[in-house]
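First, one chain by itself in structure tokens, the form predicted on its own.
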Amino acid sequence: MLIPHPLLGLRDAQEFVYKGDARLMARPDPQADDALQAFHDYTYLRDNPAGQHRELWFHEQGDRSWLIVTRDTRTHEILKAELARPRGKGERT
């Protein structure tokens, strides 16, 4: 599998380390309300889809960027690529 590298082109897939769902990069704030439900949710609870998907690869025998693919997970096709950047309060992944 090539990931489009938004920096350095085509890459080997072999070159980066799948990080899991790009929603982890919003973690929940800690002095909410439901801070406790709201942790537990963000560290157990994970969505398994068939189809679309934004995912977390770091570029670890790289330039080590982290980076934010769009891929089918029914054909592995890879829609789309582009650097991870911290997120702000409220804003989606």
Second form
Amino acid sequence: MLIPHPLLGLRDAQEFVYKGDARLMARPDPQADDALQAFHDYTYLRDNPAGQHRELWFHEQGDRSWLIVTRDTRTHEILKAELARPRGKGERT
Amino acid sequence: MRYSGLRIIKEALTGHKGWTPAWRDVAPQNQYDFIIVGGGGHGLATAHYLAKVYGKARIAVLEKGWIGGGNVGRNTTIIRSNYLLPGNEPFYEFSMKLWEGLEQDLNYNAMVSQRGIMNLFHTDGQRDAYRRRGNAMILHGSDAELLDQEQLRKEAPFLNFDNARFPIKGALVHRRGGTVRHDAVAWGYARSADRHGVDIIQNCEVTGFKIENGKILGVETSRGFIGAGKVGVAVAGSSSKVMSYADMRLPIESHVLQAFVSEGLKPVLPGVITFGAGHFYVSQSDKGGLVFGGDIDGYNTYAQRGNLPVVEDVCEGGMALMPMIGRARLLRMWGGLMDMSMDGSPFIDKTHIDGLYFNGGWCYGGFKATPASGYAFAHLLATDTPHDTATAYRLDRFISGHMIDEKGVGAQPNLH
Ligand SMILES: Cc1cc2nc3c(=O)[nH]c(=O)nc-3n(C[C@H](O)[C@H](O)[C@H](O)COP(=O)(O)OP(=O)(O)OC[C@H]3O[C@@H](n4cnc5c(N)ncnc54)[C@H](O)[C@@H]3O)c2cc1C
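Return the structure block for the form predicted in complex with the partner chain; the form predicted on its own was the one displayed.
Shown next: the complete complex, the earlier chain at its head.
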């Protein structure tokens, strides 16, 4: 697979480490009343869709940026790659 | 029809005109007591034990393609009972005992071959870890033997013992481990289940569940609605997809594992051998091909094929372990969908929906589990209590803190 890095162009997926569903960027609130259940769901449960999947790839052998790649898990076709960035205060992903 | 030596002679003398299909091709009925979703090894074994051991009737197995087309027909056929943790080892030892009696039980030649497994070690630390594992195995009634380098040289002289980076120091040997003809396991269970009255329905994809007031009433399929008292799902790599029809999210990701076969060679390998310093394992089929594999590709996928970097990695592992493999030509390769769980261990459990049961999370190691998985799932479906050897395989084990993480890598499915 080749990943279209927004800054570096097409890069071999081998340069990256796969870090799973991009939903992992949205950490639950540890102060919430349901924090235990929320952290369980966050850590262990996955949508695991057959189709489009937004996922994290870390460019470890490259510029060490984190990308959010949108990929079809049925065909391995990569539809989009963008820089991942943390949410700002009050901003929703 | 019972298979026997006498039968073969009789058929040989009468032009092989008397053989009948191994199972019936039936249309689905409107209602069953038990529906098993997925005609892989686990689904078919479940139906067999449900009918034969638990005496249940009105059972159907629904398979979206053809039976044996999934992982049961794609794996590298290794069976073993060499786990470390208490939640796992009694289950896999139970499975090994069932393998040992399987062919008599099914009246089918599944080519169960206990040719032994050697897990190589390359460092002192690894040797100590294997000694501990061996002791755990023996405590659970399995077998284990620690060979030093000299003993191992006698059994496998072709290994690259003096590899500068990863010298081979010895092996943990599990003599009762080995290989089984994978397709024959699917066919043998299917034939036996059919002989006990189970309807095996191929080309029938489950597309939804009918659930009312928290109770399951049946399944929607590509061949119409079929009513059911209880539904057991055993669809391996498609687990998340099928359980999403019941609005469930699972502690599972789907990944691809590739396998490779070389051209046929004269017998060179005594049994199964695993490299302890890279991910590579190999055995030789009865047809002579070297059957080998390594790591999963490592990203979520439902495409039953992998990418080239893993091919390179696996072949490098092979060359490091036994350089003679470089003389063999690769004949074919393929991939299968792994239901990778968050701790690397499986689930055999009820769900929060009355009458809906789940079997999955087998990762790359569910073939060896086939008999025990079918037995334990049948037990759960028939009695609503977990089988003694499968009490740890609960869906709620992450929130209760009872994960079974053999490798100790945490909630990273691509590392198990
Ligand atoms: C390359 C490779 C090597 C492996 N090597 C080993 C090994 O050496 N030792 C070992 O122990 N394990 C090994 N495994 C793992 C093992 O093969 C699996 O864990 C095991 O086969 C999974 O259980 P199963 O046989 O029931 O799965 P499958 O055979 O995949 O059965 C699941 C069935 O469900 C069907 N299905 C899916 N969705 C639906 C639906 N909606 N409706 C109806 N049916 C549906 C599928 O078509 C499929 O036939 C390997 C796997 C692979 C891919």
